[in-house]
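Just one chain is shown here, as C-alpha cells, and it is the form predicted alone.
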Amino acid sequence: MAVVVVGERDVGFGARVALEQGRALGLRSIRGTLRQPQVWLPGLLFPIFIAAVNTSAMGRAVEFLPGFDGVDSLLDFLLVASITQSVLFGGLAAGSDTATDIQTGFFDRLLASPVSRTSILVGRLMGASVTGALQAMVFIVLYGAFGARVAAGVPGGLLLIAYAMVLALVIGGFAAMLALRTGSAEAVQNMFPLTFIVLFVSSAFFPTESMEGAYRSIASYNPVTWMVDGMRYQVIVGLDWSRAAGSLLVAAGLAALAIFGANMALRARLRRAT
C-alpha cells in the first residue's frame, strides 16, 4: 500500500532491491520495539485493564441496554475495541521512533548511504503493520482464554488481524508524517490525547444506540465507529464479507491518505537535506 517516493537515490534501484531494504528496515523496527518493553507493554496492559474494569462493573449491561443484541459477553463486545486501542498505541510508537532516528542522526546516515528513499518509509510502516498483527493475535488468544469467542471462527480471526495491520498503517502513517515534518518525538507523542478522544467518541466501548445528543451524532460519523462495527459483527454475529469489506475499505482509505501525507513530508525533508 506504500506510495512510491521518487528521489535521486531511487534511480537505479529496482523494486526488488527497494523491497529488500524496506524489509530489513522493517525488521529493525520490529526488533527495536520488542527490545523496549516500556514502548509496547502499555499498549497491551492499558486495553486489558480497561476491559477488565468494564467487564467487572458493567458485565450485565449486555442483558438490558440497547445495542447489545446478540452479545453474550461484554468481553466479546470489547475485543475489537481493545485491538483498536492497542494498535493506536503501537502506531504512535512507530512515529516516535522515526522522530528519534532524526534526532539521533540515524536518519541522516540513511540518507548518506545507498538506500532507496522509498524503503525508509516502507520499512517503518511495515514494522508497524507486523506489530499490529502481533497485538491482534495476543488479544484474540488472551480474551479467548477468558471466554471470548469470535463467531466467524478462523476467517473472522484472520479478518481481525488484517484489520489491525491496516489500522497500524493509518496511525503509523499519520505519526510518521508528523515526525518527518517536525523531527520531534514529543510532537508525535502529543498526538495521543487526540487519538484517545477519537477512540472514545466512537462505538468502540459502547454502542451508538445507547448514546444521546451530540455525542451520538459525532460517534455515528466517526470513521472509527465504521471500522469497529464491521469487525465487531464478525465477533458477535458471524462471518459477513460485505461488512468486513466495508470496515477494511474505510481503514484502507485512511491508510492511503496517511501514507500520502507521510510521503509528502518525506519529500519535503529530502529537499531540505539536499
Contents of the next structure:
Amino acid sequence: MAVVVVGERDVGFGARVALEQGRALGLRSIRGTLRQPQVWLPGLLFPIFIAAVNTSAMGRAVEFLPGFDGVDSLLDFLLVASITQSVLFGGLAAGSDTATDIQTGFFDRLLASPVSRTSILVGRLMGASVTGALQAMVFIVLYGAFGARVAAGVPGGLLLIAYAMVLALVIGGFAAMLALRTGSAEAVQNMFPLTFIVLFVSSAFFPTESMEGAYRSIASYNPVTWMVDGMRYQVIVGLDWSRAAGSLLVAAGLAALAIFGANMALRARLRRAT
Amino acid sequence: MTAPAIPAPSAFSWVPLALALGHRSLLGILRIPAAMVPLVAMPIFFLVAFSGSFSSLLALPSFPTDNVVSWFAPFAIIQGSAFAGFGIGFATVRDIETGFYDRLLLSPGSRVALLVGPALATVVRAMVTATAVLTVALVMGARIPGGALGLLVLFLAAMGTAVISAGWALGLVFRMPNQRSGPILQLVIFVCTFLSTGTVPLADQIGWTEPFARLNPLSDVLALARQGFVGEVTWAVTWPGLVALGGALVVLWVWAATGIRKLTP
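Structure of the form predicted together with the partner chain (previous: the form predicted alone):
Now the full complex is given, and it begins with the chain already shown.
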C-alpha cells in the first residue's frame, strides 16, 4: 500500500504545537533508549572500564609525565574523556534509531500524519541531548564516589552536563544526517570506528604535551581536544568561564553544522517522499 | 544375507575434513575481503593510537625500551590474534543459524575436524594480521634487537593466542549458538588483553590492575612475544610464556570439545 505523504506546505503549525510534538517525540526517543539496556549500557560500561584500567595501570603518569600539572589522580583527568566517549557512543544510537524508524516504516507513518516535519528531527535530538545529560550525571556521581572531584564545584558540574547535552546534539545531528541520507542503521553504526579514531587522536586520554611529532599536531587541531581541554580545566583547576565558553562554543558550532546537515537531509528525504 | 562391512575409519580420517573446513573458512575471507579489514585495521589502529597517545609512558621508571613502537607492536599483534579467534566464533554462529552446522553434525565425519578446521583458519588469519601489523611497525621505526629468534617467538605467541582464542570462541558459541554471544565473546577478550602488561609493565601499575596483570597468563604470553623487541631472547622469559600458552590451550580446548556435544540432540 502506498503511503500518502502530507506535503510540508499542507501542514501548518504554530510554534507551540510544533514544540509539543517535538517534546512527545523526544520522550518517545528517551523511553525507547531506556527500554533497550543493550543499546546504552555498553556506552556507559566501556568508558568506565577504560578509565578504571587506565587509572590503575597508568596512574603513575601524573607523577612523571608532562601535561599533568595540578592533576592529583588520573581519574580526575579522565572524567571529561569518559563523558565525551559515552556521549559519542550514545549519540550514534540516536542516529541508528532514526534509521530503524525509516526501515520499519514508522517514519513513513509520521510523514503521513499531520506532524511538524521539524519536530521529527527536534524530537530525536532532544532525546539524545537529555540522554547525554543523564550520562554526564552518572559519570560525575560515580567517579565522585571513587574520589574524583570537580574543582569548579556545582557550577563546574552543571557546565559538564551542559557540555554533554551540546555534544550529544553534535553526534546525534551527524548520525541523524547519515540515517536520513542512507536509511540504514548499519551505515550509522559504521561511524563507530570514526568516533573512536577522533577520540583517540585528541587530548581525551592523555595531554597533547606528552605526545610527539605529527600525532601531536593532529591532536592539537582536533576539535575534540579544544572541547575536552576547556572542560577539563573546570575539573582539575577550577571555574573559568572563558575556557568553558570556548569549549561550549566549539561544541555549539559543530552542533549547528550537524543540525543544518540533518535538516538538509530531512528536506531531501521529504522531497523524495512527495 | 550378510550385511556389507563398513571399513573402520582410520585414526587420521578427520584430517581432510579439517583441511576442507579451514579452506572453506579462508575462502569466505577471499570472497568478502571487507571482512578482513577490521581484523587487520583494528590492531594497526591500536598500534598507531597507542604509540601516539601514550608515547610519553616510556618515561616511567620500569619501561625496558626507549622505542614506543617496539613496545606496542607485539601487543597489537597479540590483540589481533585474539580478534582472529572471535572472528571464527562469529562465522560459526552464522553457520549454526543458517543450518549449515546441522548438516555437518549429521554427516559421518569426525567431530575433531569441526574443531581443528576453524582453528587452522584462525591461525592463517592471525598470521596475515601479524605480518601486516609488523610491516607497519617496522615502517614506524620499531626495532627488533632479538633478531630472527625474536620474530620466531613473536609468531609462536601470535599463533598460540589465536588458537586459544578460537577455543574460547567455539566453546561459547556451541553453548550460546546465536548472535547474543558476540558481546560476551568480545568483552572477555577485551578484558583479558587490557588487564595485562599490554600497555604498562607490571612494576609501574599502581592499583587494582596489578594483581590481575600478574595472574593473567596473557602477561606471560606478551612477555614471550615482546622479548625480541626490547632485548635478547632468553629462556627465562620464554618458558613461562610457553607454559601459559600450553595451559590455556588445554583448558579452552576442553571447553570447546565439551561444548560441541551440547549442539548434538
